Amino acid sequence: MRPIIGDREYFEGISKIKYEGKDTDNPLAYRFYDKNRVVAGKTMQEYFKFAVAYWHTLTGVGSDPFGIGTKTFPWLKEEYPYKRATDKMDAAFEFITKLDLSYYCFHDVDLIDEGGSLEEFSKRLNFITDYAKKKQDISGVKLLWGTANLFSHPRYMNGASTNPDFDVVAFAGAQVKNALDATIKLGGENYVFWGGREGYMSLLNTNMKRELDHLATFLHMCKDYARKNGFEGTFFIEPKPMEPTKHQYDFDASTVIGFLQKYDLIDDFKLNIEVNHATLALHTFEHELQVAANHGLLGSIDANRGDYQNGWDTDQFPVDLFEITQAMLVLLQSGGLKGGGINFDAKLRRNSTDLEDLFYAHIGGIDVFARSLLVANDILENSEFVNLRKMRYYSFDTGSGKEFEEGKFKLEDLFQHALQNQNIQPISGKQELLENLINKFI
């Protein structure tokens, strides 16, 4: 794949990111991702379809609550919105690829800014997909989902399909529809649904149980849209706590399985999980992986962090082997993502402002996931770890175990099997050892 460059070159000195190996001195290379290495039956590309996010990699421009951007990237410095949707683009595909890598991910308004009105919108977003499907056709680069930004906007401080005004019900509806049909015009193969308002501030002003009912019919709607025009793809909810709500309807991923279960939408559904989302519910990141994957909607995933002594959605980019090798082995096991990828829903920091800090950020980020991807495919060749877990539960591999997993023993049955067996020899977790094997193989 060869790097796309428009009418001018944005990231002049650097040309296309290549695996090295481990042992390489040079910060514009790969140190671990090989994307054709086959571990366990698939190569690194297969496994991560690694993604840019479009927002914050080419519109972040390190603005936060108490002070503006501080990048002057060149791709924003047009006036007018339609070449500087063009700039931004010919921007993004260099980067892409130039980090050899195949996908890429948008909201609708990251593409171009939405105008005074639906009509303009609608306008402008046609105008910047036949754009975008030009660059793709030449590039070969893919994109990996679509997504309408339903938050931004001040129509939707109060929520989009769960605004208790139609109007803007009906307005969101509107939008979805053009990112759709942007997403389906451009092969996307999936589509994303983030609640960024979609719950409440305060339950004195708040019917509940109505505005979950909207949210299960608003999402009806857009999925039999999307298969009556052709969209094959999976859709993805993204689960997350708070923030900007005190309390949104997609708390967690057990939160998202239970709707989508209640509201017969499971078969067209599956889970973005977001790791700073995760620790925002007080879960891990591999804890919503298990939980996504224990009912198979492990879909997708947006890698990022969050700095553990704040208590907000601070998107920085992943560092931390231990943490993403404890994920890896969930993705190992559960066989892998059904049908997304790996998308950097990360930011350079505010202090970060030299263009080529955006290749660090995300050669590391995708070194990061491919180190812990060896790792984790090493301790499960060749350790105890499957052999120690699955001790902890031999006592239901056989007799009276199986059968109450098997569900012949009734509770009667239980009392007396625990009047025989009363000298109860507690079993060890082994958690340090397992701890250890982990930071062993790392």
Ligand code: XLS
Given for the second form:
Amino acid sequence: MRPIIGDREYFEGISKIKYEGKDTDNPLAYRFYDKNRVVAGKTMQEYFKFAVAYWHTLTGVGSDPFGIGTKTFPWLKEEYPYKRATDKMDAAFEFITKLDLSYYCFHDVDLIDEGGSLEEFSKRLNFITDYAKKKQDISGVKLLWGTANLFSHPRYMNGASTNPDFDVVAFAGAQVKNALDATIKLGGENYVFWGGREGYMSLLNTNMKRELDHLATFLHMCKDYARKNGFEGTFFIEPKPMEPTKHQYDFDASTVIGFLQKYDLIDDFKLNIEVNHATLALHTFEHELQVAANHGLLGSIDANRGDYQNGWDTDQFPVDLFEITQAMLVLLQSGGLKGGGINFDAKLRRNSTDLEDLFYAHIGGIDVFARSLLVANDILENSEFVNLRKMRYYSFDTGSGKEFEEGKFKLEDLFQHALQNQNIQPISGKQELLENLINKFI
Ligand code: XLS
Ligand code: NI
Ligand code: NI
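Moving from the form predicted alone, what structure would you give for the form predicted together with D-xylose (XLS)?
So here's everything in the complex, that chain up top.
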């Protein structure tokens, strides 16, 4: 078979993945993701904007603290960094196109190694983004978001914009400037800030207040620069409670929203919610989505899952219909994602070493989201779900409850109401009924 794009075909024997319906036996087909199918007024494709994460998918060779990588990706073989970067990009675009997706996401250093100096790094990024622009033009693939890796290099061991050494803060700024330039050049629809090492290992050596002020000042500078240079997309903050630092400043959605409000960043920034970060914060995924949605800040999703038996960011591909259906209920009821999409920030297991495993992983994750969306939409349209929840609050729909909601009550009025209504009857929460409803519609 001839390569779809680029000079060489990396995923031989795999052609474009198509929707074949739920009864197909073909493991290299979508069973639920039918990109042009309309759900709740939008096509699945518009609804989700599925994206491939450059770092895990193209560069994640399976190393862990106990051993080196297990995967030998043919696009990482070249010694010369420029050639290795274009090989990797050819593989990336072939993969995205074969999955029939339209988006990708990257960190600056995923595209090309940074080299020995800031000058060299800037030059390399310029080179590879020229190449990416061509690949995008030919394939129609777009950039969902770009970001800068401000956590891997040893210079960032004490943080980036919250580093106690101003030279490091400045270097982080230089890197974000380049990553913003790259994102703008490639028509990136959003830009992400994940906290990396913005946090602390010990309060004994940390001036937390000062570091948070620095973080805000830094984000304002980034935003001003990007806006001045024509970036109209949304900035996302991706909350995470811990790892790599003991305490990450962007702990969870609530913490980030408080920060954005305090430092006057709320008009330009929204949230990128990652499943496994939610669970690390001892929340559910749907909780974090709902918190963001409450504020109109549900921007984007990093799709993955953790492990019930341990507390790491294991970044596995999503498989759980019950979990994702609950998430899709939140998403549908809040009107969808604001600007972002579903980025698979997920990696193959270390012992999944075939190139085709990358396809199985993405197909599985995509189908879980597609199927959950259909189930959630069905529940909303064809069940008592909405009504049951609404009924729980009926005591606020009229009379004193309504006056309370409208702010017309004083504490003394509550006292008077309580005096006359002391015979409180239990009202069932009906949780099991609602849980059964989800399983029925699955
Ligand atoms: C790490 C984060 C990271 C961001 C992008 O846990 O999920 O991959 O999504 O910097
Ligand atoms: Ni992420
Ligand atoms: Ni993560």
